[in-house]
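Here you get one chain, nothing else, as structure tokens; it is the form predicted on its own.
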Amino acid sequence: MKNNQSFPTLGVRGTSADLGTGSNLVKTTHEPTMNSRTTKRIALISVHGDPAIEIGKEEAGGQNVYVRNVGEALGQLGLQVDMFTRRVSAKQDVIVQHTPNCRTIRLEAGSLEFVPRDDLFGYLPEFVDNFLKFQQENGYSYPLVHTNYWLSSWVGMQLKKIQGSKQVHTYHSLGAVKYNTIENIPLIANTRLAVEKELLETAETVVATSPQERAHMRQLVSTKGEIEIIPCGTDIERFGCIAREAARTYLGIDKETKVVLYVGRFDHRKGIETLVRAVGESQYRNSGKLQLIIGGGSVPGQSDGIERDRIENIVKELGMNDFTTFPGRLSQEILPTYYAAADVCVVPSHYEPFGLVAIEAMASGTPVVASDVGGLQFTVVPEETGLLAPAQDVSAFSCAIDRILNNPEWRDELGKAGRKRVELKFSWVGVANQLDELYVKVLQPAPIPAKEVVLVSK
């Protein structure tokens, strides 16, 4: 990665085993304080999405993205940002300086090996060792934790609970929306459940990323805690940086083809299937100008891989092998090229709680065909910035796509409407400083009861 300055491996390892109150862990009695904007420290905490990986990776997705562009956006407002992640080999370095304020710090729990996020929960306490010894080993405490998952949320109430840290949670997926779109519930399912329950109704203030979320969160999770809606975002001077035709020409693709884009991790639950079906069935098909483009990057072995492999299967069952790419991991430098090459961009999840290739694409002029779920009912406008389609619904999909195909014209009114909605509600500047605001109040000390002030006249 560009820019990234490594720095000597610290001594940081735990051995704490408790998964109940963390009543073992080692007290501080660092009170949290506020100070002046320049000397502000924050801890964002995402215990299995590292910052600094490789977007596309195994375990590698949009809340890695969230969370160092958050990191990144709130560091230039000039706050200390330090985002706390998992080291999962000896050979990544401890800590990575993206800028001058912002940097990734991997705290060592469990082997050095991945770990999926389902296997994860045992090895919390130890990062939560390792959290206080990095504060004491740098003589400081972090005053508030923006977690992210309900595992660093966990991390994050452990936190609260020890040195009296605030505490800002983001879910980024919610475990009573996600357990009813897959058929096998993991044996961690009730443990997460109750962990995001407690989460909402104990930390200061939840951000929900959509109204779609936020009334999830009422509707599944509890009636009781604070919440906030600050949408995420994209890099508005990225995306949208070239033109189709120079994409294309970039790309090797002629101008005529009709391009259908999908770019995110391979899981079941990104609804590939249904895309891969819904083009199978577009009345392009046979027309030796259609060209589906599915990038992203896979581990093998791993489940990434193994869903890899089973859509590549498909596409081969259904003789689509002809005008199917697989370009593999996508790098940030590339992506904005393959999006401005689509006519369209497909995002055909079971669920999203927002959705940010969605708003990536329509940054970049492409208009956006995406499932009638989560956060996406709120970034995609149908028939204006794009379409939605019922989830898993291939000839819903299919007709969608080939609606947008079949007029270049109103493909493009849709594209500059998609990026005027962008530029006006999800930079990564404005939910920095949405961000920050919520911060400066969630810090603010409670004010002082008025004491009664009894007049005895003589």
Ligand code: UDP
Second form
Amino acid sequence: MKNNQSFPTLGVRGTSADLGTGSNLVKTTHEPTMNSRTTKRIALISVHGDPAIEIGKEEAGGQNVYVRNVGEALGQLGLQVDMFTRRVSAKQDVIVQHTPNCRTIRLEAGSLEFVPRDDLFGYLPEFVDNFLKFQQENGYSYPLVHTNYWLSSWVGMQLKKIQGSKQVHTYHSLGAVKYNTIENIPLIANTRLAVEKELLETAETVVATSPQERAHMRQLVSTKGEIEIIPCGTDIERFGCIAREAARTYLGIDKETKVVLYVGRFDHRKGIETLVRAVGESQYRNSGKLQLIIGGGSVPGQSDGIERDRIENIVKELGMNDFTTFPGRLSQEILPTYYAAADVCVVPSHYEPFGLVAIEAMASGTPVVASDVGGLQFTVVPEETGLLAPAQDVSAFSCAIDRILNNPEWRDELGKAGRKRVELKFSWVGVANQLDELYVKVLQPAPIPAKEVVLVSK
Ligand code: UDP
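Next up, the form predicted together with this ligand, please; the one we just looked at was the form predicted on its own.
Let's see the whole complex now, leading with the same chain.
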């Protein structure tokens, strides 16, 4: 694999191409301090995943949901949370206030247009510059930055070098895992792998959202560095707020219909083709009582639009048009109704570091059939809250879906157990509390080494 993307340099402040040590970088005048005002102010950085935009289209998915919900929940705990992202259009507001303590701040980096994440690395120095400028203009700096995805991790590493910000990081996806599951390795791959390794070895703590993700970090990224497991969460009041019957009435689906649901982005790695082919093999396919709902937005001509066209063609080829619907992007307001109406929610991803959709469905009392990969092995307990099937195995998915459709009582038991599991482990409030504890730990001054302690006898 050849890599011809070089590490970018910091425009205004950095002059050298080598950012390895950061020693040549001009430091800001606002050194982070440990006083009570600044320790309560944190920055969540999510360069390509804007927490304030519509979810479910193009590249907007789990990361956007995670950052927004973590930010808002931390805000409720009393922290001042600023979520930094890249501005992609002149029409976008620069600052979006979510709650009194939590806002999104959009910084310019490159032209004001959507840029696919694989092409964003070269714009990061400008992002860092504008972050520093923002701090300077506002008269404070962030003692702790929680970065999301490898692009933001690079930004966080520069802030660490420039002003000593402590860094907590959530990967959301690991290059080392992703590149094992795709055919066309992008040019940026080597850079990403190097950044992900440096990050794990230098950040104060990396948050793994599942034990499986932690194992991958250790096996594929580095044996060095601090890792703590704190899962993703979900809104347990929103998901689970409506009963199956009411949801079906609202959506115009009758009681007898067997409803199989997919929610997510149109991306080849989401495995929607496996789901469609599995439903095509279902014993209910000619019953006249089956409905397959494939929810998620797409933009014609963009990569998600192309994947949606491909999936629609497979549906057509298999003669499944009359019982398959594509409702498009589903808002977070309407999603609980779709989850509640379904008999089973299917998450057929080739790989999934966590998979928010699985816990949203479980919180809604709906069993999940998911690929036996990554975080899905952590969230879905086979035979208790749903079933796992080998990724891309059409027959296994078909059998698992039919087992649940065949037995409504068991479906309800699985649904109840799923709801309970989410309440116990995956609420945003619980996640925010764990993150808050982690931040406090990370911001604690390092203990003075024993030999430097001078004992004065009275
Ligand atoms: N989502 C949504 N509307 C849609 C499709 C998806 O709000 O039409 C949300 C979904 O509810 C979930 C997120 O997008 O919160 C997808 O997260 P997940 O971790 O399952 O997948 P990712 O997009 O991160 O790969």
